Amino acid sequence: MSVVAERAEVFAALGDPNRLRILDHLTRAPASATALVEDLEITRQAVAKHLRVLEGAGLVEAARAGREVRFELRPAQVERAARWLDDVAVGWERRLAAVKRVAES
């Protein structure tokens, strides 16, 4: 997968409020889909769908613990997305500074 496609998949996954709530929950502790249902007040099927999207984007990983599947945040992928946004912000700051210099001269 290209870097652009990977970024698009990550940001598409982050673009849903329920998926953001799932990620927020997983920053505190790994959880099963059942535990997430109780916390999020959406159906188990919806949680499962959101978890598949997050897993596909590399934002969470599933691990079997006995009969239960627990999901855990993958901070490396989140950090890559944050770094990319930081790079975009630096580029915009440079451009805005250049516009300001031109406008003031």
Given for the second form:
Protein chains: 2
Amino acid sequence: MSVVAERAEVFAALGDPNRLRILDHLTRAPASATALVEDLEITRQAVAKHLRVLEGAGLVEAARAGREVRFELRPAQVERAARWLDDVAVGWERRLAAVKRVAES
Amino acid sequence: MSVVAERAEVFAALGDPNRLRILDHLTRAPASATALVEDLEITRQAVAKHLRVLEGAGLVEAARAGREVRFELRPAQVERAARWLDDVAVGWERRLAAVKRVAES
DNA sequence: CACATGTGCAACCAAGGGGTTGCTCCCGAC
DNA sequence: GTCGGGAGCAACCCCTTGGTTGCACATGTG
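Next up, the form predicted in complex with the DNA, please; the one we just looked at was the form predicted alone.
Now the complete complex, all chains and molecules, led by this one.
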């Protein structure tokens, strides 16, 4: 998969309110799908689908613990996405500065 | 719109390869829809749709210049998204550190 | 004015995505 | 062994979305 497609997958995974809520919850503590259902008003299967999307994007990792599956955050991808966004913003700022320099000369 | 829905909208806007390419292009220079068609292999109308999505998320701003419409990057939203991702990652690290402290005591 | 070029709008299509229900399967507890 | 709760699979539904084509509108230029 191309690098841009990979990035798009990560952002697309972040592009759903319920998935953001799940991520937020996982920031505080790992949890299973059924545990997450409590504060989401959707079915366990829907939660499971969201978790598979997050896992597919590398944002989350599943670990079997007895009869339940515990999901944990994987900050590496989160950081990569953040860094890319920073690069975009910084690149823009630099371009603006260059334009300003030209205008002043 | 709730804050989480807003964030989701921004990330969803970032969640498409063609839109990422558009953003990347706009990082280097502002451009019109027809100008962007050149390196995207899709129709101008499709590009226009993408631009409206990006504009809706506040990532881009349109400015009429004569008979063409020039689109410019708006780094504020990009930075906000980056900061939120940083917070998620940092929150996770802090939690990990806390767990480690407990384990060591 | 006439013409070309860049936009805008609308209808339409195929595919994907979020969500549900219903069932089976697995595993720990008793 | 049996039972209950968590997880997995599959089918289905509806709405959104990325993309197209076709046309009308506006605006700078000859």
